[in-house]
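Presented below, as C-alpha cells, is a lone chain in the form predicted alone.
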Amino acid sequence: MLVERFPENPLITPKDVKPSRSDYQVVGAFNAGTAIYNDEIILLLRVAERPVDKKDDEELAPIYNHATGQIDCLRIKLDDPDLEPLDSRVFHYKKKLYLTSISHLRIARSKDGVNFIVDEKPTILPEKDYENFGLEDPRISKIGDTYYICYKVVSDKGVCTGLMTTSDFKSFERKGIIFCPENIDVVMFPEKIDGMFYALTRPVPMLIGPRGVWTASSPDTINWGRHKPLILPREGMFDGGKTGGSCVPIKTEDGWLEIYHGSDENDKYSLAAALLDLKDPSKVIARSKEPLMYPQANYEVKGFYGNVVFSCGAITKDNGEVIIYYGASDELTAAAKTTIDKIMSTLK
C-alpha cells in the first residue's frame, strides 16, 4: 500500500465541532492546514455551517454582512424559476452563484496526531467585505518564526487568495488579498529560494487553457509575479480534469516533493506527487504515474460531496514518515501515513 489510513478515521466530524451560534449547525469540518506549535500538531480546520431551520422546500445561502457584522440568510423556494441548484455546495439564483454554507477557520490540537481537541469557539471568522461568503482551505507555511497562512476568501465579488500571519496561533494579522479572482489553492514554500519567496498557485482560465498548478515568486509575500505553468492536467488520467497544490512542499535531497490534488473527468479527487527542482521550483523533475491516494473508504466515497480526498497539509517526521491530513467528501477530516520513499516510488 502506498498509504495507510488511520484506523481511527475519521478523526474529526461535524458532530465534534460546536457551532459558532446556537441557531446554526456544522455541516463540515475538513481541509485543514497543518503546523507544529509548542509540541502540538495544529489543524486549522475549515468549518462549514448553515442555519438549523433550513426547510425542505427551500435553498438558502448564509452571507456575512460587513456593514452590520452579522450573517444574513438568502432563502429561495425550490419552485422559484430563477433558482438553479448545481450540487450540495452551490446554486445559481438570478444568474449569481451562492454557497449553501458559510465557513470559518478553527483550531484543533493534538499531542499524538490522532486524538484532537477542537476549540469551542471559532479562531478566525469572516471580517472583511471580501470574506462575506466565508474563509476556506488554509495552507500553513512556517518561514523563520512566522507562520504564513494562505487561505481562500469567497465573496460575491469572486474567489481570491488571502494571506494572514501569526507567531502564536492566538493573534492573526490579515495581509489582504495576494491573488485576484480566480487564483486559488495557493501554497507557499517553507523557505526562501535564491532570496525570493515561492508559491504554487492555481489560476482558473475562463476562455482558453487548463486549470492546473502554476508557480509564482515574490520579494515580500505581498507582490507576486514571474508566473509559470507547472503541473497541468493530463488528459485521460486520474488528474485529467484539474490539478491544484495541496501540501506545503517537502524539501528532500532530490528536490521539492509536492503532494497535489487532481480530479478526473468525473470530478473524482485523488492525491498525487511531483518532484520540483530545489534551486528552481518552476521546473518539474518527475511526476506521479499513479495516484498516491484516491477515494476508497466509505467516508471518502459518500458524504456531503462524495468521491473526494483533498489535503491542505501534511506533517513530515525525521524518519521520513509523512502524515497526510485530508478532507473526505467535503465533510470530514481523516489522516493517512506514508513515507517519502513510497511517495517517490510513484514518480516517473
The other form holds:
Protein chains: 2
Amino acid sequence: MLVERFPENPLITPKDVKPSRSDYQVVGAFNAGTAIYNDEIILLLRVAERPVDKKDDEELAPIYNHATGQIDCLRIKLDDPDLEPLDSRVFHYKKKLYLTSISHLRIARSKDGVNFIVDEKPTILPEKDYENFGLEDPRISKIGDTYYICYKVVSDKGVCTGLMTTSDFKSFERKGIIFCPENIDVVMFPEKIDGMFYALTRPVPMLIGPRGVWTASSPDTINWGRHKPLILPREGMFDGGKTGGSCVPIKTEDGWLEIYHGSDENDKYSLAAALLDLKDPSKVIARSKEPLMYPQANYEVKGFYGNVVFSCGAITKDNGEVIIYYGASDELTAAAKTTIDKIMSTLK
Amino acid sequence: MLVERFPENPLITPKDVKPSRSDYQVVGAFNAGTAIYNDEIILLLRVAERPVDKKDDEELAPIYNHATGQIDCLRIKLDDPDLEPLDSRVFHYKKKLYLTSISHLRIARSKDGVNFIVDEKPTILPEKDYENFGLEDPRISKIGDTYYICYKVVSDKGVCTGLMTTSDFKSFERKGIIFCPENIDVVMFPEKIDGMFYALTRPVPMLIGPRGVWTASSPDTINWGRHKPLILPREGMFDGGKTGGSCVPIKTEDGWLEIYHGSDENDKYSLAAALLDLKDPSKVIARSKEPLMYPQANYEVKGFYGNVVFSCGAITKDNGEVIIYYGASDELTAAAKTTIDKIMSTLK
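Having seen the form predicted alone, please provide the structure of the form predicted in complex with another copy of the chain.
All chains and molecules follow, beginning with the one already shown.
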C-alpha cells in the first residue's frame, strides 16, 4: 500500500472550528500548510465561512470591504437572470465569478500529529484590498529561522499569490503579491539552490497553454524571474487536466521529491510525485506513472466539492516517514502516512 | 484635433517586407517597438508570415520546431470536426488555440521618421522552445546605454513576456521569461525610480479579474515583484473591455505619461493616456475620459483584424512633439503626430 490513511481521519472538520463571528458558520477547514514549531506540528488551515442565514432561494458571496474593514455580503436570488450558478464553490453574476464562502487562515496545533487543537480565533484575516475574496491554501517553507508562507490571494482584481513571513507564528509580515494573476499553488523550496530561492508556480492562462506547474527563481523571495514550464498535465492520464505543486519539496540524495496534485478530465484530484534535479530544480528526473493517492475514502469522494485529495504540506521525519496532511473534498482535513521509499517507487 | 495622421500613411505594409523564406508570404508588418539609435529612428516590426500555398479549404498554423530549427506547418481541413475557426488570427483545433501566422521581429530604419527602409532579413527569429508560435509586439526602453526589449513570447506552453537586450541593434541577448503566462503588453519605464526598475504588465486571468494594466518593479530587470493593479478597464467606456500598456512612459514634470490601449466590448482598440506619479508609478493621477485616437482611417477600420489602432512605441522630441507609431488592423504600420500638451488635455 502506497499510503495508509490515518484511522482517526478526518482529523479536523468544520464543526471543530469556531466561526470568526457569531452570525457565520464554518463550511471548510482544509488545505493546510504545515510546519514544525516549538516541538509542535502546526497546521495553518484554510477556514472557509459564510453567513448562517443563507436562504435556500439565494446564492451569496461574502466580500471583505477594505474601506470599512467589514465583510459585506452579495446576495442574489436564484431567479435573477444575471445569476449563473456553477458549483458549490462559485457562481457567476453579471459574468463575474464570485465565491460562496470567504476564507481566512487559522492555526491548529498538535504534539502527536493526530490530535489537533484549533485556535479559537483566526490567525490571519483578509486585511488588504487585494484579499477581499479571502486567503487560501497556504504553503509554509522554513528557510533559516524564517517561515515563508505563500498563499492564494483572491479578490475581484484577480487570483494570485501573496507572501508573508513569520518567525513565531504570532506576528506575520505581508510581503505583497509575488506572482500576479492568475497564478496559484505556489510552493517555495526549503533552501537556496546555487544562491537563489526557487518556487513552483501554477499559471492559469486564458488563451493558450496548459494549467501546469512552472518554476521560477528569486534572489530575495520578493522578485521572481527565470520562469520555465516544469510538470505539465499528461493527456489521458490521472493528471491530464491540471497539475499544481502541493507539498514543499523534500530533499533526498536522488533529487528534490515533490508531491504534486493532478486532476483528470472529470476534475478528480489525485496526489503524485515528481523528482527534480538537486542542483537545477527546473529539470524533471522522473514522474509518477500512477497516482500516489486518489479519492477513495467516503470523506474524499463526497463533501463540499467531492472527489478531491489536495495537499498543501507534509511532515517528513528523519526515518524517512512522510505524513501527508491533505484537504478532502474541499471540506475536511485528513492525513496519510507513507515513506520516501514508497513515494520513490511510483516514479518511472 | 488631438492627433494628426501622417498623410503618407500607411508607412509600411506587408508588401514592403521580404518574406523570411521564398515559400512564405508576409501578412502583417505592424506593432513595432521604437528606438532612436545612431541618429536613425528604428522600428522593430512584428512581421507575421504564413506559407504561400495555403489552400482555401484549410486552416493552417506555422509552428517553429525547436528540435530541427525548422518551421513545421499544421494543416487542418475546414470540414475537420475538431476544427473551430475563430477569426483571421486564430483557430481552435482539438480545443487548443493555434495562430494562423508566425511572427518574427525585423528592423526598419528611417532618417525622417516617415520613409522607412525595412531590413532584407529577419532581425530576431523564433529560436527557443518557448517561442514556437513566434515573437510579437516588442517594446523598447533605453536605460543607460542598453536597450531593453520586452516582447510577447508565444508558444503552446503559454503566452507570456520575454526580455532581450541590445546595445547596437545587431546582437541581441535573450534574458529568459520575465513574466509567466498569461501576461502580455509589458512596457519597462525608461529609467530607474527610487533604485528600482518598473514595468507595466497585462495579466490575462482565466477565472477572476479584468484584463487590465498592473505594475511591477525589479532590482535587476530579470526578477519582478510588488505586483499591483493600475489602469483597469472602465465599464461602459471606450476601454471597458481590456487595457494594456502601449508606449514607453514619457517623463514629464507632472508625472509619467503613458499612452495605453483600451478595447471596448466590440473589441475596438483605441489609444488613450494615463498620468502616473513620478516617484511612485503604481499610483494613477489622471486618465483620459475620451480616447486620444480610435480607428477612423480606412486602413484602421478594415484589414487583417479590423478596428484596431495599437501602438508599441512613440518618439518624443525635445519640443514636446510626440510621434505615435502604431499598428493598424493587425496588418500595417502607420503614424500620427501629437504633442504632450494635447495628450495632457485628454486627462480628467
